[in-house]
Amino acid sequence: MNTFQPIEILRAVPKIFQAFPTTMLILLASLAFSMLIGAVFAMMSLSRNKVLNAVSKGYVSFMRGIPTLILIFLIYLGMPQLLKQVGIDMTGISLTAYIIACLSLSASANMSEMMRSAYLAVDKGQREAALSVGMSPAAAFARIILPQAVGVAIPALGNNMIMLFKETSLAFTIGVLDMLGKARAVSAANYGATKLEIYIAAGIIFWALCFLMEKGTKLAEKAYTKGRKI
């Protein structure tokens, strides 16, 4: 039985950190796409059109209810088979693209709810007042509603980003060499002799980065809301 060697934790950190660029690529791309998708469904949920409203609610309910890991397997394993039957070949798509698509879809539901809630948190009277003084609906949204909604949304955005960052660790399930995938590779290279130490190192890295994101979110919220009435 192998004895616990704390020094191996320190040795594993730089090895695992080699995959940091891949993890950040997945995080930032997924964050951007999930916000775009979320914005579309947020607008649909705020629409007076009952069909659009129902579609948005159904999408959000489904994406919040299905585990991200199952979604990854459905898209990575199922979609290529389905599209192949109609003559579309997906063999050239990278594994990283698959995981970004999956995480974007999964996170978009929370992004949609975040945007919808932030919009509704702004007093409707302010929009009405802006329209009454001659502003167009677009100008009222851009100059009055959006700045306040952003301030309301920053804490939730920070939480969503941290959750999304932790879910990047699922990338290894389809062979992407993210930080957790790198940890597994390092462990396999020494035949699991320091498996515990390596996963402790991976956990410390994830915790430290989540801590920095949390602090960064608080600083961003403080800086943005300073001098503003949110």
Given for the second form:
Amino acid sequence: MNTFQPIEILRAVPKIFQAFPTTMLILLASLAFSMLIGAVFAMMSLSRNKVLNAVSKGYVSFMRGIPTLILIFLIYLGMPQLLKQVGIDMTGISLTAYIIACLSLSASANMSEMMRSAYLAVDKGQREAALSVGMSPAAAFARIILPQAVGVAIPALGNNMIMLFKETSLAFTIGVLDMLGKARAVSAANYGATKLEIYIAAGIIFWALCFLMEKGTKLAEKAYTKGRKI
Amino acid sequence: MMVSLKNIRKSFGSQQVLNGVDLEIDVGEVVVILGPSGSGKTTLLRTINFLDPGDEGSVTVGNHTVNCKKHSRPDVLQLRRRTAMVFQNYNLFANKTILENVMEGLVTVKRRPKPVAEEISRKMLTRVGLSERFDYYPSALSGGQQQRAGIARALVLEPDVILFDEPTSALDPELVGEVLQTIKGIAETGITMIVVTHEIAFAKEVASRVIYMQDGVIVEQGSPSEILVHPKDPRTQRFLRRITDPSQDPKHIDMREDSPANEKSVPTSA
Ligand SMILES: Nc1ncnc2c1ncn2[C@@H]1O[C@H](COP(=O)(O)OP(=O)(O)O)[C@@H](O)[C@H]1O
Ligand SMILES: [Mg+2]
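Could the form predicted in complex with the partner chain be shown next, to go alongside the form predicted alone?
Let us now look at the entire complex, which starts with that chain.
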């Protein structure tokens, strides 16, 4: 067993960083898809249709309750087996696509809740005023309600993004070479001799990027709301 | 006839709020509606532009009639484009500057080119005394300024009728005057207006007709002096006595239960 060598932390950083594009791809794609799925379920929960409300509620509750890792195993290991029985072959699907699908589903519950509460946070009078000047409900939504709801949602969106970013590290469990996967590979190449240093480096990288996202959220919120309340 | 309401009925759940209201308003009339809190004044205004559609009856504005029972979206849109509303809480678009608030309807509804809309809006804001505030967001303005911007936003659309729902009752007392003055100026231009208010002096001076409403019906109506000085119905008399008693804040009068003990009950918002 070697002694702890801080210099190895610095050496590991650029190596781990080689996988930065993979992690970013997973993050950004999952962010986009989870918002799309979340928007659908948010609309369902806000609709006047009781069945849609219930479906949305059930979905959100399930996706919030199930650990992401279980979801990954279910979808990565279980689904191909199931689909094979109905004659669909999933072997061509890349590992990265699996992880994006899992993270999108998992994060969509929080996205849905974020959108729903942001919509509800906009004063009802805003919509009424828009309708009273003769705007269509769609125009009232696009021009008055949505822009205000976005302002309300930015802090929560930043949080969701940070959580999603940390969950991208689950990609290594199915063998994707994201930043954590890369860290494991680098460590294995050294026969584990510097594993402590390497994981410290990985931790620092994740923390630093989270820190940047947090600052970015604050800046985005400030820029978006430019002095007004919403 | 500019506005005509026929047998408007409206319930919220089991509570009947409007019990068959008929009302005909001529071009250029300034109709002031008085009545205790909870009597259905706000709801009546909101049935006119279908923010709360009536359950029964019909609404005519200009030459456009909509049946409350079977109204289509385009019908309602047509009505809303002939009316404008000034809200108790102003309801200015919080994500837009004062100028953009006034321009919004011109651009999105009336399809005016932006530069044209902007020029008209600047003139309108200047008219209500806000020429120094074009680029302010609503949250940076006083209540009186916000309400004057709300009036400009309504007026700029050149509606057939403007509906005012207690335009001054959310304002600090010292700001009420400037808003009433603005409304008075507009009334003098001959636009048709329906104003729900508790400002008796304003009603005396500006109204062409005063309506007293209680429990979802029109109790009596007539000229300001007929209703405000010589009311015939005991309910109107009682209301006016209370409202002119300086120990009573008119906003907090609730006469749904006519017992004296109830007069100083928990304030309900009007
Ligand atoms: N959206 C609503 N849902 C349920 N009840 C309502 C609603 N709007 C108004 N009401 C009820 O209808 C009655 C009349 O209200 P409103 O028209 O606001 O009276 P006013 O403006 O004369 O004070 C009140 O008892 C109020 O509680
Ligand atoms: Mg009211």
